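As structure tokens, one chain now follows by itself in the form predicted on its own.
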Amino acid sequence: MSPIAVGTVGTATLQRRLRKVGHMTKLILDLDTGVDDTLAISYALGSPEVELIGITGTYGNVLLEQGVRNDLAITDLLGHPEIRVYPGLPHASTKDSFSVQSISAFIHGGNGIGDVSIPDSNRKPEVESAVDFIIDSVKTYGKDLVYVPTGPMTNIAAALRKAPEIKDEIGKIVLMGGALTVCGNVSPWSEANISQDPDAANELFRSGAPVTMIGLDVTLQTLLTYRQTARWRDLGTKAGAFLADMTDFYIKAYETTAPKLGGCGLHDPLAVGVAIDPTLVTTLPINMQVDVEGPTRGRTIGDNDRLNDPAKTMQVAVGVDVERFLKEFMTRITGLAKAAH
């Protein structure tokens, strides 16, 4: 069969037609949802190669509770109120409880969309759990399903520690996290998402289950300016208006965190754009661990015990082509936002 080209018809048509000759591949987003995990189930709906079968809340940016809401209401918004939203765990394992962190606050505003206000939805969350949801989709599409976390692997670690066989069922996990040749952001060797919980990256790290990590190697060298929000609000939507006011609250963030970036770094989209195209990045194939003791806790880091083994379950992203994943971002992100009421 002839392949079909993207942007000649549109998202919502090419998915019918590829869904027909099964080329759909079904995509999980585990989300602790703020601003950039916002742009990611924006570009997750604005890609016509996937059908994003479900969201799995967790903790971060903001609290379960809150991120959970935000994705039934973005999701509303967007057009989209088919998409299920399955809570996950609250907090990691080792600990009692979890609370947002100032600095996240800051980035991403009170309530996680850059103090942006939208309805709430009327439809609740499913009462089936994220990690059972998740071990359910690894058996029921298999090599199929793609899994993107881009908060604390907590979720896909409790899902390995209940059902470890679907390590080798899952198509792949792309997460957004980690740091392998640049320093962290949250410590000198340590980024935010697996700071959350260094113990179930470790698991997930260690599991032998195929995971490419995109971490700030990579987030930070793909950077949105006020030129591109403003492209979407000049749309005239509501979906256009919430994405530039809400991108604008975290580039403004920017200019006081990291002055001399010149722009906000797209770190969960691009998760979704390399599960979508691997080839938007260049990747390092090597076995790796997170440290769990001691002073550098939470670093990525290569795990010494595998550095010989023939077999590399992981794949660090270590170059981006940022010009096309720019464009894909802003062509599917803008499409989407055109077409939602």
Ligand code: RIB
The other form holds:
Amino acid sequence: MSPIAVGTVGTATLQRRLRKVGHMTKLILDLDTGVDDTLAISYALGSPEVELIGITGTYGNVLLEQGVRNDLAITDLLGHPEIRVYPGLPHASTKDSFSVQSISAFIHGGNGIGDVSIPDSNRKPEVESAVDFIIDSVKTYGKDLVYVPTGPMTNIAAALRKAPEIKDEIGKIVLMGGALTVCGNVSPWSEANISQDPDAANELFRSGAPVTMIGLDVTLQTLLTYRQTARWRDLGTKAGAFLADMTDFYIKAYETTAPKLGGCGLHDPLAVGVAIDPTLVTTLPINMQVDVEGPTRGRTIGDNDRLNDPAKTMQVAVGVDVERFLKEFMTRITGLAKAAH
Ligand code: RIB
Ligand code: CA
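And the form predicted in complex with the ligand, for comparison with the form predicted on its own?
Let us now look at the entire complex, which starts with that chain.
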């Protein structure tokens, strides 16, 4: 898959051309659909290089059911009712239930999308589970499949338990989560997605699957401000107004939680950007683990046991081309919001 300078021809035209020459990478997004997850959907739908073959639902910013509801409603609003949504597991396998933390509701709103109201979809979620859909997709598309989890790693860990061979069959996994060179955002050592299910993330990290970690090291360098969301509102479309209002709620929350940043972190869309164009980041090849015992539970760090293993199965993003990513982000999402009406 080669990244394309979007903007000269429409996304749909480019998609048709790429399909003809067999260049369409298949993408699955695994989302706890809050604000930046919604921006990740938008980035994917605005990208001609990839075909979004499905969204798998997880929990985190919202409950699983709310996230799935959001996915269906958002894809309708963005003009893509063909996107299927597969419900995943509602909580970590080490727990009996999950409830949304008050900080998540503060950052993403009670409904996950900045308390902006959009119509429910008439569509229903798929009957097939997220775990089976992930496994079936790897069997169908193999190396052409890219899986992008932007919530807890619960679904992919369950898929790897059920069908361990998929670690060698999948194209790549580009996840949003973790922090290697900076502090966490739920504790000094732990990032939100990893902290929801450290055991699942550790299973993934140590599985040998080809994983790129897009953590806070880079996502807190890619920031959006009201100046850019105003461009979406100025489009005069429902999709543009929704994206602007929702993201403004998120920027406002960042003014309280991270006042020094001067914008909101584009965590989840950066993972999609890197899935499409790995040259947006510089990475460190390293075998990683997640601490699952003791006071540092949830920390993402190098795996001492595999330090001297010459084969490095993970890449951790430690640098990002901020300017180029923001340009791609705005071009792709603005184009989508304009076309969606
Ligand atoms: O730490 C940031 C991550 O936590 C993002 O994926 C955000 O959506 C939340 O899930
Ligand atoms: Ca997320």
